[in-house]
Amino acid sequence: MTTAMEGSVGKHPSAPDYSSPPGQLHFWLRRIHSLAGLAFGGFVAFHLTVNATSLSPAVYQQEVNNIHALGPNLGFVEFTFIFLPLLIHVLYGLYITSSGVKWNAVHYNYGGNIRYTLQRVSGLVLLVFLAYHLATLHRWGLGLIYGLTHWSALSSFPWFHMNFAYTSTVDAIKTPYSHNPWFWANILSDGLYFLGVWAAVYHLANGLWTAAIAWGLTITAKAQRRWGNVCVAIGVVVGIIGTIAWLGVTVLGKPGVVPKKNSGTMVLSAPARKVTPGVTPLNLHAYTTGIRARTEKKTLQGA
């Protein structure tokens, strides 16, 4: 999909005009919105592979402190090489998917037409996910909202805590609204996560055929059909990657053993975590885990 074939409306699209200012000032944000996307799809490759230790906890925990072991520099490396990249490639990807450009893959049902879609829909889902996947599970989403407003409603809610990496995810993936995995919120929650990790490797993998067009790397049909293929064997790797990483902390996910009250190695941040007079070190699991939480406290409340 070359960025003419994008905007195509027929078998035979016309060439976008550089020559012009507004073409000029597409060629280079087109530019700089690929690279982004390369940016951000690398992210994704490398935090899929390291969710997918999640089949070892223990693992996962040692991945996670790596990561962490950058200390007060990660939150530099995410903004500038993570949540940038990511930020430019949404606003202009937003900007492709709500200008004049039409989408005819009802009307011209060939294999462009239809990429071109798929690359604009995973695109939306992949932007739904994030915002869910960031509220949930990153300690700028609702951890943060809670440290700054103390709002109740959040206070139960579960959210990574990088010391029990794998019982978090876990709690905050497999059943963030109720004990039961079988809760039909819950199994949202996991099928939006399926869907996140397939809509990424779909929108990583057709954007690396796109970019190689983008910027001339690949300029005859026959390069493009080379570099198809490796693109559809990066795409399967990566997603048999992101398919473990999701079966890891979902279906095979189990959640860990809380330590006891003053145990030296728990560091919690909401209030509803730490021992409530009245409820017992065998109950205190509950107090790290969504619905679980408030519903220990209407059991106490009641009694």
Contents of the next structure:
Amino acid sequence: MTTAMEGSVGKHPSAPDYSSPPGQLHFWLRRIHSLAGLAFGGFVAFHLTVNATSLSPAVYQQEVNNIHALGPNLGFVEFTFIFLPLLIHVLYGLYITSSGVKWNAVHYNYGGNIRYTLQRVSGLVLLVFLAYHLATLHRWGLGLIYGLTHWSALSSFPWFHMNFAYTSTVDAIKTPYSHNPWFWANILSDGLYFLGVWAAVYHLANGLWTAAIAWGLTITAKAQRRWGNVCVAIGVVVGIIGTIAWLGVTVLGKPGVVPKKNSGTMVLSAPARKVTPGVTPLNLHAYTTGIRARTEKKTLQGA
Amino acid sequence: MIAPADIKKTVKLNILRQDTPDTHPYWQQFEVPCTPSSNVTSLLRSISANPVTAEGAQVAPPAYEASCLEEVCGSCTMLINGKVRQACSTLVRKIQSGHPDEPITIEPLTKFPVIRDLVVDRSRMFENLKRIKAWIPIDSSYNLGPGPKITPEEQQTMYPLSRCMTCGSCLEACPQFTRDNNFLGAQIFSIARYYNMHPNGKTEKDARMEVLMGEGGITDCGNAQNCVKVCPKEIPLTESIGIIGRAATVYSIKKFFSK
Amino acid sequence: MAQKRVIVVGGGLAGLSTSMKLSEEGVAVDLFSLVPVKRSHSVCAQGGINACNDVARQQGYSEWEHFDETVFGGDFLAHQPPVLEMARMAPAIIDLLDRMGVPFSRTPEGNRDLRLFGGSLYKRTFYAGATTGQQLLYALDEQVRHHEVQGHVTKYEFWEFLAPVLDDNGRCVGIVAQDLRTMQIRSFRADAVVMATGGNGLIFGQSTMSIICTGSGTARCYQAGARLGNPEFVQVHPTAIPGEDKCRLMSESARGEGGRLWVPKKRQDSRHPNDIPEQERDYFLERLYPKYKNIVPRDIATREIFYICEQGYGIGGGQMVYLDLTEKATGIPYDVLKRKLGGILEIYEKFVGVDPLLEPMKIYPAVHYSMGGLWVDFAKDEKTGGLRKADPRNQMTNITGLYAAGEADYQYHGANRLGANSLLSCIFTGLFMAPGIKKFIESQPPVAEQAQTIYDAAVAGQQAVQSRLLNSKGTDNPYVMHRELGKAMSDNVTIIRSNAKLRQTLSLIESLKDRYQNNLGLPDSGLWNNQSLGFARACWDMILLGEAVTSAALAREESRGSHFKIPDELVDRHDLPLDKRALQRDDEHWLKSTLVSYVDGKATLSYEPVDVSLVAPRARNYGKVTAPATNAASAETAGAAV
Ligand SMILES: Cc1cc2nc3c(=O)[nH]c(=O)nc-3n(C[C@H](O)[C@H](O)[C@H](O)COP(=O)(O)OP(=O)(O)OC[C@H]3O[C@@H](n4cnc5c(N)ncnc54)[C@H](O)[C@@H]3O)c2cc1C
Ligand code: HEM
Ligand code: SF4
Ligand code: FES
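Since the one above is the form predicted alone, can you give the form predicted in complex with protoporphyrin IX containing FE (HEM) too?
Okay, now the whole complex, with that chain kicking things off.
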């Protein structure tokens, strides 16, 4: 038989040690995640606005040119202010999304909980979308790999080209897999972009709302509601811009069209795709070699 | 109002039972007498007096916790029809209204280890109170005069926070709070806010902030805001979360520059 | 030498304040409770806590008046020195609670607000909304948690106290307790043991108490030889929501803040209460007690309600009256009452489904508080008239080394407790007794030197009881037996008592004892968190306490405070007012405490004089008007004015 005497005085055997508080790495990571999300959110808003100019291929081209005017610095800017935040945000976002949480919006179907769940779902959608989007439209994506390796598996994709910003964007989004915009894979691509835009819009707007709580800007339910209305407004505005951008490069997009310097559009004398049944032909080659040479002379040198 | 026709003389209960912490749970159905004022604890009590299942088998009465029977002690928290509630203040006629024939399901909380049947181990909540130094430090209990003056506004902010009965509803409903992570949860954030507000409780504020900014701390809140919806005491939990978030921002800056 | 330790059984206000003070004094504490201490029954207390205060003082009130009201409210059955000491320490206790962060309700200037409570004409009740007990309990819980973290207190929550362990000299040297999860039974050594296990409302079936308030702690000490004091005094609170599982209290603060009791002047008036005009309502307490109005002490209010319902004026002719907090009746705006009484209004709303600020509540009396309990000693200080500080005798039961505190003791409230005095007596006893306990354990040989054999024997004894219970294969379910006991006790041993009914109850108890011993059937024979086992054990305790209450009530041939006896032949004389039917208070023969010992399996009574050295007993009638009121519902006067 044991008695209380044996334990003598002292801490209860199961009592944890309360003397040393844990470090705050956790706190900083999460706050950096938030900042990174906000920073990337700023970029997304900017990016969608630029892309909304695709309603006018010339303006769009101009915008792209402006961006690329940064020259060799562009890479640095992109990396520090866009990729790094995104990477941090995504990595930690994945950790948050997956670290042993129990989604329960079915049982507790309150607005806040649904928004919480959608924040994570939209994050996952964005993950897929961004991976595809970056791979296919950024010069650091698969295009680069192709450029370096000429892997034939990659050879049939219409990679983005800064000098043919409009055509290449539309081709890469609207008609990447066939000249026929109604080809199922093309429709899928359009759909993915639509989903991606709205996932980003929702995720950004709701992120702005939660960020305000996380940083302690909005406290009372009233303040949160008020700021929530602002976030909805921001979401609607960015959503409209995003939708315009989407329309511009999908529904309204004209494949194979490049802007003529300062005016109208002109049909690009791009080589017609070889249409062999079963295989979607590659027109990258045209962009990277022949077209570039030709167009640089034709359209840009006059600038 | 609920029409008397809605109130059946008996009601079926599907109870998720579990004999010990490491055996498998199983369902059992009971049919028990029910009156217009019956609540879930009174049904459980009737089962104890006559522990026979709907199939007629004599079984051990389901174990459950209850004490005050007026929703102030927090003991009887469980899942009723899938949602976290206090069994004592859950009136049968209310949850049955409209569909009196459907059985009521009763399950133990899912975020705490089951001891037996509906009894779970919520010691984590009490341990967390220790972690955030949930007390006002006093010199001694000798007569040393009154405490600091507190304005009615401050009191009216603090009092609701101090009504938390450690029931665990907010944690049960929180998607961020799970059995195997170490998230502190809304209960603790709100209690910490309470002590940080008090003129003497403030003296431990920094120590509290260190814990609140550590693992499982305020940054693990995902703002699903279920807590405030399910809290039976209607404690403004999300407000407390915002306040702790703000305090963390301020504290981190202060610490960065001056400590 | 190992540090001396004290076991505190019970983590309500009394147990926590004892633990806090002992820790502060450097004594190691082992704290036992059936439930996490933060869920103890004290959490239910609503209205407030009494103490003389600066405002009342300037109106002519003092600690002495507080003392006098308490003794008078208790119909002079309480020993006076302890009550005086309590009243004197009350203001310091409020200050202490304030420092510990209790969110007392505040005045616009930031001072602690006060409200009116039963049995006083002065505002002397501090409160925190309408959940004062919860707020006090939490504040003490936090202090004890602080001590726990520092290693001064070790908590044993979900542990049940089974029995004290006595050495050969009859000194209490520890306890036997059971882990309610693993069902392990083991002994714990202690240099002193404090019982702070609360009241025993459950012996009446439904009461306003928590369902863990079985009185098991008290009863187990009683069976081990501790005496009970005044067990027949059971407070029936005038205003509760009747319920099948529990009667939920509507605190006296509802009336202290302006709530009014009334019945329709017309019998069986079927109109909605809001449709009954002012002149057709009988505010019977205001009519009968123009001075105290709705806040006469509880025993009196309860009997007036009983009487008016007996006369057929209850709502719909039944046993309920209105407690009115609507703005129309009180003249107080909705928001003000919502803020001050939120906690209890919510209870009414949750359980009845009606907003009590918009529609009068329907209430009826319910068993509420055990004035009686473990008999405890005190050491009077002749110089001050109060108690001698740090005297080991204060709060010690007749078993050396076994102390009692809080609702579990019998000391402070005499024959009727005044509202808001219990939270005070709980905290007071804890704080006041601790230095005496320290002195006691210092004067005693350490229990570490006790032979292990007495502990082993005590454990073996409890194990034997347990295996008998686990193997009982009869047909009497303990929950059903409890219901029978509760019904009889409620029907016969509460508001009015008659010897015939009391005898009838005793014979039922006799048969329950017999059935318990011979025909108990335990629905669960497992050894893991077996709740039926604990309840079966408590069921026996409740039967014994029922017997003690009933025998003491049967013996006391007078009316005093909550004990109101009507000769058998007058019980049904509804034509007579209650006080014309009842026995009168009889100081000559009955100004004495009842002591009940458990001898040969039976309650055995003896008596002890009451220390009335400070104020002489006087008639107690709270200014009841005896002349028929003009527009009275019933011309006769009702109630128990003596
Ligand atoms: C609804 C209601 C409202 C009230 N309002 C007021 C008010 O406004 N003002 C006022 O002054 N008073 C009020 N009272 C009375 C007051 O609340 C109680 O008298 C007081 O709280 C009792 O405190 P306690 O510490 O003695 O016991 P409790 O709080 O009952 O604590 C008993 C403790 O003992 C433990 N225990 C019991 N048996 C065992 C066992 N066998 N083994 C181990 N542990 C055990 C329990 O777990 C618990 O921790 C009210 C009472 C009720 C019912
Ligand atoms: C378009 C890309 C993205 C943008 C603009 C963006 C932006 C934001 C913003 C502003 C927040 C709010 C931060 C806060 O609450 O403090 C946020 C939160 C979040 N993001 Fe992203 N994000 C993007 C992509 C992603 C991705 C790919 C993931 C990974 C799955 C992700 C996961 C999360 C999560 C889980 C949160 C919630 C954090 C919390 O509330 O605790 N995000 N995001
Ligand atoms: S905050 Fe509310 S829900 Fe959470 S434990 Fe406290 S009372 Fe329960
Ligand atoms: S029993 Fe106390 S909250 Fe339900």
